[in-house]
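Take a look at this single chain in structure tokens; it is the form predicted on its own.
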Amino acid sequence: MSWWSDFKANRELGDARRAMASARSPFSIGKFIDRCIDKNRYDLALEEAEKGNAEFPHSEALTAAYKRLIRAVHSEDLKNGRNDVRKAPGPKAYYKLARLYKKMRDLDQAIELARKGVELYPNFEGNYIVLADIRYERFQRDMRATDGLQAIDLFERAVDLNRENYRLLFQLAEIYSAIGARGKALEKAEMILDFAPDDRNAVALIEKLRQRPPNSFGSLKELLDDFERRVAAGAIERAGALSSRYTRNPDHLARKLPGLAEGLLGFERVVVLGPKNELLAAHPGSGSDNREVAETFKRMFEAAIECSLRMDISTFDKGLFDADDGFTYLLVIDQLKIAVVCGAKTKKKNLLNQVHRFVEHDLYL
């Protein structure tokens, strides 16, 4: 580039900056990550990202312009990380890329090519690790005890191969102290310092959970099933930033929701139910006037995140029902759920991007 192409190129990120900032969403994060992208500004795209995807962490249009923005970068690196798995095949061949692609977001690719290596090189621990960092992630997200037990239980199959791993063990010495098994938490701690006996961090975790009274459970099941059992009942506190806000104030919600449908040909209704089931706005028309379809939404968004929890699919997080008498758009987005129904006018791409923007853009606003 010239000098002149670089004053062009930062003349116009900076304006593209002043208009994000003016307007913070994760839509409007994501397009300025898309301009770095294709001034080939990568330094510039990964601050903002990492700083979005702190500030909004449950947005799909930030884990998208993530995922391109990782795809730019590496795009050398994922080249050669197939080429490995194809040519060179080896544990660390499949690891390599299994984080990649996990890095990316991609985690359909990072889970396949992490158990293909775990099959063909069941000694090596760090395809074990991918695995478990992915359902630690989902059970963080759906506090369910299934997910935990199958994330410990990868870990502990890691350990098994590796007793050495110092960023393994502390993991897994937190993760065992979050769900309240001080036993194990101990344990593992402990285990760094046969290898490690001044690391601090270790130490200081060993001296926080000495303080701690021993659980009352019997097994690692029936504590995580207890977890579990409290997140249901509320004693544990899931909901992030946007539902939070939502919940508190349901009437600025009510308040946007009628932007949703302009312009939207065919639109007929918007629900939007809380971290809680509970309903939370709706238009046309008040909670009141709502309540009796708000009812039957709560029973889909039930039967649809069941269903993904039991089939061992990714979390439940939109879908569209399509009818001969038009769509019904159901998303879930940090434990809001809402639900769009269209009528048979509706253009399905023009629905999707209207809900698309609203979801990500006008809602953080």
The other form holds:
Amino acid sequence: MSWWSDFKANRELGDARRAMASARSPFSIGKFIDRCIDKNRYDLALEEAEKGNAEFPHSEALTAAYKRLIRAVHSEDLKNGRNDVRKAPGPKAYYKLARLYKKMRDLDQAIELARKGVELYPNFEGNYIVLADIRYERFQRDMRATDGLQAIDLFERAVDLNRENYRLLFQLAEIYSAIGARGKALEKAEMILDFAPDDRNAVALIEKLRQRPPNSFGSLKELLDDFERRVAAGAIERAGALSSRYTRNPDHLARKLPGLAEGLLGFERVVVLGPKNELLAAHPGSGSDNREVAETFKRMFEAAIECSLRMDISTFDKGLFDADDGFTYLLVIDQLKIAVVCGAKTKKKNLLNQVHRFVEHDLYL
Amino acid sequence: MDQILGSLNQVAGVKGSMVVTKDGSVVSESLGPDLERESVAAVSSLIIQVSERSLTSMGRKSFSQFILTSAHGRMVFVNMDVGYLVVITKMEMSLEQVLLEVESAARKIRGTGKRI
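If the one shown is the form predicted on its own, what is the structure of the form predicted together with its partner chain?
Starting with the chain above, the whole complex follows.
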């Protein structure tokens, strides 16, 4: 690259960074990441993506931009990984490619490859770890006992194959600790001391665990079921920044809703429910005008959420009903449930774009 | 109908499909190894019934198509008047491409004229 094109690229990225900073949201960070990808400045893009993911962990726009970035950064690795699986298959070839797909958030491919790896090479622990990691991520997101049990089972199978994998043992000890299985956590942390007797992290974890009282649950399933019950009862805090902000201040949300209506031809109604299905805001009309319709949306959201969980496809993100008289669009963003109703004049693409921008940009400002 | 669903399942990203009535009776199905017939029929019936009832109560027409997107998968429901085509897909495939195939399958099923 010549100095002039370098200079131009830096100037453009400087402008893009200022635009992002003036209205920081997942949407604007995503745009900046895309600009960096265009200019092959993967270092800047990665730095911003990591900051953005920490700041807005529930954002769809950021996740999508991160996927594009990882695909661009690892395009060569992906090609090589696929070649290895085809031409020189082995347990590590499956493991490496599955991990790469996981990093790229292409989870279907990652699961498929890791499962194949487990089937062909059952004595190699790596592919169990990939499957366990994916299941554990889902447990962290959905907080369902079945996911937790499956993740632990897969991690334990990996430990059975390699009892000296530090990262694996430590992670498993932390998972047990997080769900309150003190005895199991101690057991795994002590296994680390068998081969690394002076490990400071393991010693610190053991000390912390010994200070806790033992729990009264018999089996791991009972413990996880109790954990799931506590989550459902709201005893464990799950709401993110967006949800907390608007639950505390629903008037602020109500003031933003007309903005969605303005850009959307055929708009009829928007209703937002909070984490406990309470009506937070609606437009047009006041809360009391929309109470009945909010009850109806509550039932629709509950059915969609139950449907997703029973189908084992993780938590419900969005649902679009297409009918002769228009669209009904349901979305869940960081525990907020948003329902948008539009008439027959609305173009589907416009609806999706406007709502996307509203939830990924306007709501964060 | 089995043939139509069988070829729909050959499309990349489609994990399984089913034709089901509103009350959950399975007319025809072609499901992948990870999907259970009873489970898919039950959840489909639940979401179809609740959605139809809710839309009607708000004075809106029945849906012709409903796309449910979750973190790890998608379900597409097509109302064929006499029953519903339910298709379960992976997340990573292009939705537009899968929808073309789903709509084509729905047209063919309607064309069979089978009474459900």
